[in-house]
Every structure is written in C-alpha cells, then in structure tokens.
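Taking the form predicted on its own, here's one chain by itself in structure tokens.
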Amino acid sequence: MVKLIIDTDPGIDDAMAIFYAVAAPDIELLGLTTIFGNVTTPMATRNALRLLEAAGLDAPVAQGAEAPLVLPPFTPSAHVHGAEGFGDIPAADPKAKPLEEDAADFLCRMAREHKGELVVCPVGPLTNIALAMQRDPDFIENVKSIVIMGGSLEEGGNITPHAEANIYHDPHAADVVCSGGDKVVFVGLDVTHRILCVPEDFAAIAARSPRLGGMLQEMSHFYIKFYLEVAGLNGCSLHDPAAVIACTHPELFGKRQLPLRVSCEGETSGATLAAEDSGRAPVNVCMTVEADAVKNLFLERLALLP
C-alpha cells in the first residue's frame, strides 16, 4: 500500500489522475496539496475539495503557494481545461474547507509523520515542493520518493518547444526539486505522449462507473477538443495519471539516472537538460513506457468507482 499526497492543480488529468488514486486498492491517499497552473491557486483548492466530496473521500487539503518561486504568476490556461478547470462542467461550492496549514509544512509534516514511506506525486508546477524543500533540510530524506509529471528530455516541449508546462510555469522550483536526487523520479513527456486515451475509452469509463466516470467523460469532451485543434489527436495524452501509476507500478517504466538543471531563462526556459558537470546527484527520468498495460490499468480501476 503506497501512501501517497498528490500535489494539484485541477484540471481535467487531474481529475483523471485523483479518481484513479481514489479508486485504487494499492493507494491510501493521505491528502491533496493545491498549486496553480490549470487554474489559479484557490480554484485548485475549491476544485480539489469538489473532486473528494464527489468520490465520498473525506481526506485533507492544503492549499499552496499562488505564484512561482521568482517568476510572476501566469494566467491560468482556460482553453485546456475550461475557465472553471472541469472544461463545461460549472462550478460548484465543496462543503469542506482547506486545512489552516499551507501545502509546504503540510508536505514537510507528513513527510515527518510518515518517514520513508509518504511518497509525493506533483502533477502541476513544483513551488510546494521546492518550498517544502527549502523549509526542512531532511524533506528529502523524510520521504520515499517525489514522482513527478513534468520535464520533457528528448521529446521537446508541449508549451514551448523546449518546455513541458510544469515545468514551464516554475522553473527555478523545479530547479530545486532537480537537486533532490535518486529519489527524485520525472515522469514527463518522453512516456506521457505514447499513452493515448480516445473518446472510446471515456465512453466505457462512463458505462461502467456512471456517476464519477460520468463525470470525467464530461470533462473529456472540451480536453479532446482541445487535443483535435491543437495537435490533430482525437484524444488526450494521460499525462497525471501516467505519474500515480509509476508510484505504485515502477516496472512498467524504463528510467534513466542522470543529473538534470531546468533552464531559468530566454527561449528555453523551462526545459529539463542533462547536466553531468553539474556535481549533482542523479535523478531518474523516465524514458520508456508499457503504454498498453499502464492505459488498461487506468481503466481497469476507475471501472471500480460509482
């Protein structure tokens, strides 16, 4: 049983990514941390709160930082997700509130009370990470492992040509994070990009778990459609929950240790690059990926919502 913190912004894969961590039998999720990206930082938390009452989850949410470590904050990308985060769905009040405590110290906390078995997954820009990081010297050493979506090593960028959007949005935190070492995992879009999940597959989801797949296959139709205008694909990548599979399912993805830096600066900012001369320790990147089996194990267990 992996206990795991997923770090958020959402966000349709989000979405995607929280009902399959809900629905799955390996994962006791302890909680959501909310970061911005795909949303601002407080819709992720209204967002994250709405996506646990809708699953009858009642696990806490910390809500994080609002803007990058260095950079100004970035609008949100309504056109991907829907100006709400849940494409055409409208919003909605939870009736739960966020914890008092912020992202960090709640990630530096758990990471304490569970040690050396509390395994974070972000899904969105790193800033709570980094700052976790940067408030307790023994963050890293304290959890099992940070498994990441995010960083692009030869697949090129998906918001820049450089660039993978989490990265993209702050890279000076996910220059920390890089620091992190072997326990550090990128699952970017070297493995997300040969996941693809079509209209077919929402529409089985939805027969077999009316309520929550309903939901998600909802969400679908604005992300897909996203997908069509942009890149052709009648489909979407399965980027976020691609990163929650490789916490509970390593084999299924082929890493490569080395030493990576982000770009801070000019056109490549944002992007993951190999820095042997850097004197860092190694971090794993995954590069290959059993798409078949991790896209039928996504289907498989959200088959098991209501």
Contents of the next structure:
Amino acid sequence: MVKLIIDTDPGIDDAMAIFYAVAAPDIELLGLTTIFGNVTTPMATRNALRLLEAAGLDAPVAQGAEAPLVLPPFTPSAHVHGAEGFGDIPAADPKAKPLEEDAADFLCRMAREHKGELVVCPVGPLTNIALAMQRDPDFIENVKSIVIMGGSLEEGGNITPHAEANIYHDPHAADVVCSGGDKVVFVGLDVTHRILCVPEDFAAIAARSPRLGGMLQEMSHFYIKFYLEVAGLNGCSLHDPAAVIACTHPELFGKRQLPLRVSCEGETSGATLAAEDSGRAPVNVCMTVEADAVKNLFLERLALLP
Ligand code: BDR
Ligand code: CA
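Switch over from the form predicted on its own to the form predicted together with beta-D-ribofuranose, please.
In what comes next, the whole complex appears, and the chain from above leads the way.
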C-alpha cells in the first residue's frame, strides 16, 4: 500500500488523477495539498475539497502558496481547464474547510510522521515542495519519494517550445526540487505524450462509473476541445494520472538517471536541462512507458468508482 499525498492544481487531469487515487486499491490517500497553476490557489483548494466530497473520502486538504518563489503571480490557464478548473462544470462550494496548517508545513509533518513511507506526488507547479525542502532540511530524507508530473527532456514543451507548464509556472521552485537527488522522479512530457485517452474511453468510464466517471467525462469535453484546437488531436494526454500510476507501478516506466537543472530566464525559462557539471546528485527522468498498461489501469480502476 502506497501512502500518498497529491499536490495539485485541479484542473481536469488533476481530477482524473485524484479519482484514480481514490479508486486504486494499492493507494492510501493521506491528503491533498493545493497550488496555483490551472486555477488560483484558493480555487484549487475549493476544487480539491469538492472532489474529495464527491468521492466520499474524508481526507485533509492543506492550502499552498499563492505565488511562485521568485516570479510574480500569473493568470491561470482558463483556456485549458475552464474558468473554474473543471471545463464547463459550474463552480460549487464544498462543505469542508482546509486545514489551518499550510501545505508545506503539512507535507513536512506528514513526512516526519510517516518517515520512509510517504510518497508525494506533485502534479502542479513545485512551489510547495520547494518550500517544504527549505523549511525542513530532513524533508527529503523523511519521504520515500517525490514523483512529479512535470518537465520534458527530449519532447519539447507544451506551454512554450522549451517548457512544460508545471515547471514553467515556477522554474525557481522546480530547480530547488532538482537538487533532491535519487528520491526525485520526473514523469514528464517524454512519457505523458505517449498516453492518449479519446472520447470513447471517457464514454466507457462513464458507462461503468456513472456518477464520478460521468463527472470526468463531462470535464473531458472541454479538455479534448483544447487538444483538438492546439494539437489537432481528438483526445488528451493522461499527464497527472500517469504520475500517480508511476507511484504504484514504477516498473511500467523506463528511467534515465542524470543531474538536472531548470532554466529560470529568457526564452528557455522552465526548460528541464541535463546538468552534468553541476555537482548535483542525479534524479530520475522517465523516458519510456508501457502506455497501454498505464491506460488500462486508469480505465479499469476508475470503473470501480460509483
Ligand atoms: C500539466 O499542466 C497542467 O495543465 C496539467 O494539469 C498537468 O499537470 C501538464 O503539462
Ligand atoms: Ca495539474
């Protein structure tokens, strides 16, 4: 059983990843922490609480940073995930409230309390993770691993020609996390672009899981419309679910070990770059994936939900 915290900016594929984690029999979801990116941080908190409420899971949500470490705050990507984060689904207010503790403190505490067992899966910009590393020098030692949806080594970017969106939105934080060594795993565009879900897949999920799968299918229309406009694809990449699946099924991903840094300025800002001469310890970057196996896990396990 993997003890998991997802750090998230929900977000359509974030919602897919969170429902997947709720459904997975080998994941104990210990909580969610929230971050800006697809939406603002307060909206991410509201959406995270709403997803847990819909799924009937009583797990804590800790709100994270509202702005990047160094860059000024930016306007969220409403054209990708919709003005409220879930495509055309209107906003709704959940009953539950977030913790008083902020995301970085919650992550540090949970890593201490579950020393050697906690897997952190960030699927948004890495600000909260960098803050946790800065606040607690033992954070990296205490976690089991940090499995990140982010970056691109050879695939090119999705928000600029060089950068993947989560890294681009806080490159300084991502660069801090790159110093974390061999517990850090990047599940970036090199692999997530290989895993595509088409409208028929979401229809199949909704048929087997009418309430929660149906909610994902409704969101997916907006997301797939964006993919069609920008990439001419009638389907979407399973970015965030792939990172969650990498937490329980690492054998489905082929990794390259190398020291990594993040460009923090100019037109390459947000690019993840090999840094052989940096003196940094190597991190793991996923370069190959058994895409059908990942997609099957996604489809089969979501179908377990009501
Ligand atoms: C990442 O950016 C966000 O739009 C998605 O939720 C995912 O985490 C993909 O680049
Ligand atoms: Ca995300």
